[in-house]
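One chain comes next, on its own, written out as structure tokens in the form predicted on its own.
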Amino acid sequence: MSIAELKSLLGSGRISEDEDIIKTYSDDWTGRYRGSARAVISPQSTDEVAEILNWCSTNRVGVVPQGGNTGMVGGSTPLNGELIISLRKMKNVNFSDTNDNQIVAEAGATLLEIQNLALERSMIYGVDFAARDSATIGGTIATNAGGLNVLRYGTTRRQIISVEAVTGTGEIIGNLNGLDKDNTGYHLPSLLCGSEGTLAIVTRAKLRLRPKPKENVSILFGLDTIQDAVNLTEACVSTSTEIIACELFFQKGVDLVREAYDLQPLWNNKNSIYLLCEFAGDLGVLDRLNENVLGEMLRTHDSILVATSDRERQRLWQYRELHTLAISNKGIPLKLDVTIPLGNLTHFLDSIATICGNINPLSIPYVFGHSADGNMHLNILQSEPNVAEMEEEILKFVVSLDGSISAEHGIGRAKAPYLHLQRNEEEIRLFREMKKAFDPKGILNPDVIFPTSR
């Protein structure tokens, strides 16, 4: 493959063939997927993305679009020598000229940069998660990222008002009009959000902002059973309109976090299960909680910590947000991000250790996640050499519980072999036809979501 012509089209400084630089883009964040690429292309505008994709389509050259490379299912890893299109240099973020409650962001802007700009007007962006300082808005749109605040604000799809994107043939589509009501045909923002870069590369988006709550309160509960945590989650969701997050984790994970980051024990480790709840609203959040059915528990429960200042809240959130790094410090985990209906969550969590142990007695599963929407992050250390068998058994179990095999990281390459568990043949056929319409040469993220022929 010769890219001299592409270099001449883009000018200097856009394409790197340095092997050391390429290496930093070719391996995924988890360490499980290690790829290779001929070059990394760094466009600085939508027009440049269009030129690149037009050339690649004409020459049938596969590409892998990439943002912060924080994905967990191999969706941004070039496993077959594709070109990497890095959007990191496209990172402008500005308030909309036509609506004070909207932000216009290029694909390479990080989640944290968007959050910080929103705060300048006492606003917030509805999506948040631990990788906020490295994950890009383009990547979060590609995977329909959810994170901590889905309960209140919804997934990324709910935050997008308009998008601009480039198809696999180099055509620029979409607009940034920022209209909530625009029923002129198919809704591109919804279609492209979650498409994992297989239909088009999103280059800019107009995003919805929301008023910043006057007060936040974090409450950590120590509990004895999974059912206790499920019951408390249901109580929080059904009795408080100010609930933002319900995060479930276990002593096993807390032990790992404490070992890695020297944190204090929680109630002398007398509890095995933890639920971290975040509430936000006008001043007086805690007073209102004390007045509803949670009040008695707040007054009488033995294992409870209430944090109202930013510093205190951050201290509590460390026990949850440091799980991913603490687990990765111990090895390369098999990551299975799934959704389980709340009514089946206890059965799922009670069964996971047995399923893993039956396949590989040496495996060590860790689970944590968002209990209110049923999104559980399953991380399994020492899954080798039974990775495929373990993946299949667990994902079949998830489907048997009316769950989803992918909650917020997408299908990528990792779960492509299991898409048929969730989608029937006709649905998959329609998916393929949609991809052909946007990307007739099949150059965009080959083998992501489902194997594609080129």
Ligand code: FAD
Contents of the next structure:
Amino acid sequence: MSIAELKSLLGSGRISEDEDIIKTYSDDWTGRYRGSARAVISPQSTDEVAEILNWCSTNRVGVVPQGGNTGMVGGSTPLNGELIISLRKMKNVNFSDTNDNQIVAEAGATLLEIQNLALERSMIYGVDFAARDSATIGGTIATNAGGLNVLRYGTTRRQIISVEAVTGTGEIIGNLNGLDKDNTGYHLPSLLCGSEGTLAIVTRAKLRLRPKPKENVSILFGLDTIQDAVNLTEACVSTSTEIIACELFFQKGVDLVREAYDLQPLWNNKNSIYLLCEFAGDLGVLDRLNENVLGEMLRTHDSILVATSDRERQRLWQYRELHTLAISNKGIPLKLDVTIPLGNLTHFLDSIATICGNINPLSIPYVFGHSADGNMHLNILQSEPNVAEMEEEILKFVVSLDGSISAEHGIGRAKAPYLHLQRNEEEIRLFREMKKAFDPKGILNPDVIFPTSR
Ligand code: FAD
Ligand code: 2HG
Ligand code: ZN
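Having gone through the form predicted on its own, I am curious about the other one (the form predicted in complex with the named molecule); can you provide its structure?
Let us now look at the entire complex, which starts with that chain.
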């Protein structure tokens, strides 16, 4: 099917068939997936998205919606020659006219752009993570992104009040009414959050803002055992109303980050386990922490760094946030993003090295993650040639521990073969029926979530 017709329907400058440009959109961030596409289409309005999808549906042309292309599960990669629909040019952001605590954003606005606008009114947006300067609102809605502050503010689903989107047949659905209470049938924002571009293309959303805490304090603890880290995580969550993040990582990861980014050693590598906790609230956060049960630990624990200035806090956060980049510098890892109930976390983490070693003694597992959510990221370097075996074995182990095989990155193309480990046949059948209702021709992100969705 020639796209000349589509070109004539849209204004100029919307479709690029330049191979060099297409190349910059068609490989995924992790380097594992390399796609190819005939064109990248960059709509500039919801109506244009509707026009494109209407044409693609009529002509049965598969499409891959794309935001910042920072996804971790191959969801934005055209593996079967689909057209790429990039939302990056739709990036207007404004405060809502009807509610001071809300922002209206087009899908291509980045997290950082939202965060910066919110700050103009001393507000914050509840989702934050290291890819903030490229990940888009549309992409974070599509993946129901989590990140560093889920403990306090919840995942993206909790930040989205209203959504506007275009279905696989080119129909515009949803609204931007910004009403928190709107029980008029199925809740589209919840449904589209986490749908990974398989039901509709998100074009705009109304986002909830929160008051900016007056003060933030970051505390890095060096610990000896995983159980110490789990216990400290539970203590922070149960005793402080001001805890905002709890991040776990290990010496092996810190060594890699330091090697790549030339950061100072932490306590001369005396401890092997790190827990980075962030507290936020009114002035006096540290005083209040000293008064609660953590106070004793703050006074007596010897491997502890407390940062109150933005510069110092950022310095501590680098050891955690740079893990993904430092690992990618070394090769293409097998990436797993799982949730484990806190009570099973120690057993899970204690078992990983053995599972990997038994399958491939040369493999190098790195583990880090959002410990308060039980969300661990496993990045396993040198897993070839046993990638699939290792992946399946670990995911089965996760399910046996009552965990989830995808915590925050989604299923995408990478985890589609394993959806059945988590979801029963009836659930998958219902999911497929829902997809058919939104996208009867199966043009939106074929092969994402379901191995064969067409
Ligand atoms: P893309 O990668 O472009 O797309 C992701 C998926 O959404 C694809 O399936 C795509 O088809 C679909 N999609 C994109 N835009 C739309 C749209 N407008 N409508 C419908 N579907 C759409 N994720 C976390 O959850 N937590 C983290 O802490 C986190 N940290 C990260 C750190 C780094 C360094 C990196 C590189 C990534 C991280 N991620 C994290 C993963 C990633 O940033 C998120 O999944 C993010 O939500 C993807 O946004 P994006 O705009 O890049 O989407
Ligand atoms: C994070 O928490 C991200 O840093 C990325 O979710 C995780 O690289 C990864 O596997
Ligand atoms: Zn994460």
